[in-house]
Amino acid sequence: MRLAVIGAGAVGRSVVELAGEYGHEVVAVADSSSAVVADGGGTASTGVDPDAVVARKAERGIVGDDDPDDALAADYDVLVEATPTTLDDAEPGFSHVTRALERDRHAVLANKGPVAERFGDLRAAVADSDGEIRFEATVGGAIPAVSTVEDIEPGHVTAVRGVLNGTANFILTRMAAEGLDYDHVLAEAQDLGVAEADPSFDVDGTDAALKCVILANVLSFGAADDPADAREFTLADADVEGIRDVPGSALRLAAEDGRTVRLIGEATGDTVRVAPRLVPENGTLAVSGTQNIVQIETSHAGRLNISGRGAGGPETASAVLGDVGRLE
């Protein structure tokens, strides 16, 4: 598949190095101010260099000389949506993905905004398009959460619960281990690059959030006989509670009970929540660092737990490249 990746972050990087490893040819690359594309905008034998645009990236800010919506024109299979995710109206990642569904192009999204705010737009836009929609990568990174979900069928899952944000994870890990208080952990995660310079996207509990809404989506479309019955959700509708209020008392008094703090998200094909919650120290919930958890309740199967790293570069690429596989 021909690949045009829109966002040169890190996940958008390591989509643009990996996709050789995975039978897929990048053709084109943009990021929010220049792009690079392949001669003949990707009808070439070969698609742009990895190398050249992750080191042009690195030493100079752009990935090419060409403008932005080069990229988006380029003759390509599938649309990778790896910029920053945006709220409300989630632009520009929307209108990314709706311009290639209306060339009748696939989409793959790693952009949050556009799957959890507009879900029913998008739902639109490929009714109307002979392309498809994927969004693996928005939940849980690595983790083949919304995959699994399709697979048994949302009208058969009763709730996605689990741990779904890995920096408010470490921090109360942190909290946990030594006893200590919330600033200061913080402190200690911005240091060590878990934690970002404005912590607020992750532990007031949005970014959890957002994952939830998206499987309530999941959930609410898939098991409804006619998608116009469906409930579409966003994050306003979302009852949310992040971690900054938690004190290190709560964590010590936990422990002396065999339990501990985590901050579980839950979806449902009626409700969205995200809070601290007291869970069993050595409990399925209780993963610890930077690590995340998906559980899944089923009607017929019993519950599903999967684990594994809920972000980074490769991580999360490797879900759009999965996602991308199931598009051929």
Given for the second form:
Protein chains: 2
Amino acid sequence: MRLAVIGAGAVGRSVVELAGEYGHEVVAVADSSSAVVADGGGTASTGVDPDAVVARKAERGIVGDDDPDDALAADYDVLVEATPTTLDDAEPGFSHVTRALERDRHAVLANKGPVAERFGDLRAAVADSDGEIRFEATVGGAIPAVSTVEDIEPGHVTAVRGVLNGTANFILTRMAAEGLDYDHVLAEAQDLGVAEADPSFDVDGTDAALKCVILANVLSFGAADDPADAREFTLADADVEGIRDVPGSALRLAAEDGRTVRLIGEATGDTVRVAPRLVPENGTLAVSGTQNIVQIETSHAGRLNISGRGAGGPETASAVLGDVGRLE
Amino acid sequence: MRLAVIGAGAVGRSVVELAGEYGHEVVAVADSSSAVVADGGGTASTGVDPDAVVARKAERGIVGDDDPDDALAADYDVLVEATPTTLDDAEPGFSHVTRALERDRHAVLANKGPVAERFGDLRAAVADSDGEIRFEATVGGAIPAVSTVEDIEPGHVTAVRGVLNGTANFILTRMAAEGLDYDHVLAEAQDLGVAEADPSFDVDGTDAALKCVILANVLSFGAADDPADAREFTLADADVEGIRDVPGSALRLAAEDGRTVRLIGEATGDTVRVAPRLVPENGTLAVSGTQNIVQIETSHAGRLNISGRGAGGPETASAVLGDVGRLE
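For comparison with the form predicted on its own, provide the form predicted together with another copy of the chain.
Next comes the full complex, this chain leading.
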């Protein structure tokens, strides 16, 4: 498949670098101010040069001399939406996707915004298009959460819960392991690049909540006999509490009882909740460091647990490219 | 889809009972000596009556008054092969599958025999047919092992390992928990119905080995540029050691070092091994009781762990019906 990669952050760059290994070629790349579009022209290899694009971005801060709109207008099969997550109207990501669908192309999202905040609008755009959307990369990085729920069939899934944010999990793991307070461990996480300079998206639970909202939409619309009746979720529907107020003493107290604290998100077809919770210290949900885990409760097959790397350029890119493969 | 279910043991009966919930209808069921075939006839509901079939099997030991061959000859979309696993020529299961493919129908297997022992012959039969085969239910029960490897793409999977036999795992878990010897715990497992009267298939590692052989075939053929060059695995290629010789003392010694013993199977594109191994007692591979875990090592996304119920009628049936859904 020919890919137009919109967004040249860690995920976008990894998709550009790995696409060839999955048998796909990148025909266009855009960041917020520039683009590079391969000119085709009948040669065997019509894609962009991945290494050159990534190097140019590193050295000059741009991907090419074209305009971002040239990438959106290019001749591609699948648009990869990897621009930063935005809330509410989820722009510009939402319009990147609808433009692809209006051209009867497919879109694969790593950007959570459109899927969490405008799921109904996306479905409407897909209904009017020959193209499809997929969004495995929006939940759980390398963990195949969305496709596993789809295969079990949402009507047979009663709940999905888990540790869905590696930054918050790393902080809690370190607080427990070292007996340190939140502020101290946050500084360590920022030094390591595990937490951002402004960490609120992660530590306030917003990132985990968006992922749970996406899962709730998948369950809700997937289980509905008539999608017109399905409840649509947005971030506003989520009950969210982050980890800023978890004191070191809470973790010490928990440890005395063989427990620890993890930021757990849960989605059903009716509710979305994110909050710190006590879990058994050696139990399944107590994944360590930046690991994620998704726990799927099913009607006929008991509970499935899937753990792995929840974030990272190559990890998320592998989820994107897995989705492209499913579109073929 | 219309299903012909061949095999009326725990898995076959569960497929018959659950098919309706997944939107499919059962048009024929066969056991080793009998069959029931719905007569169609233009009515809206043309399937067999699932409850009646299951009750008849329980009361009279047969599923109907037809001949098993009538089920194989029926008008169905997907044949479900759920007869007992047999080795070497993998008959009669192998011929049930090839007959479906010769009629350009699909086959979904819960029976490991044909997939482990005659993978090359199956591929050849599929190549000559409009039908496809799927076999998620042959490895890890409810755990989506095969489909997850397929989605990541076998060329990007370097190894698959795990705890793949619930009977052996239950015995080792109880030996460690209670400090009891193998013979004592085996008797307990048999009383609970977790181990069979002849437990050798499970405790000698054969069952786990067959599952690893299947995974090795998936990796080997999936990664090959030319399937004609791919190495085909059978049970004879597996290096297998069971749990009969694990003494209680080994588990006690392991525990002093924070470890325990689990029967671990591992498949790569080149090797298949099953043996008892020391693992960290609170680590990912140390699943308890009859749980299974599949650990997938990937090229770009690190390690994925999937744990859940490895066996059982409804669990395995959900894997079968998930496969049917993927064929639509």
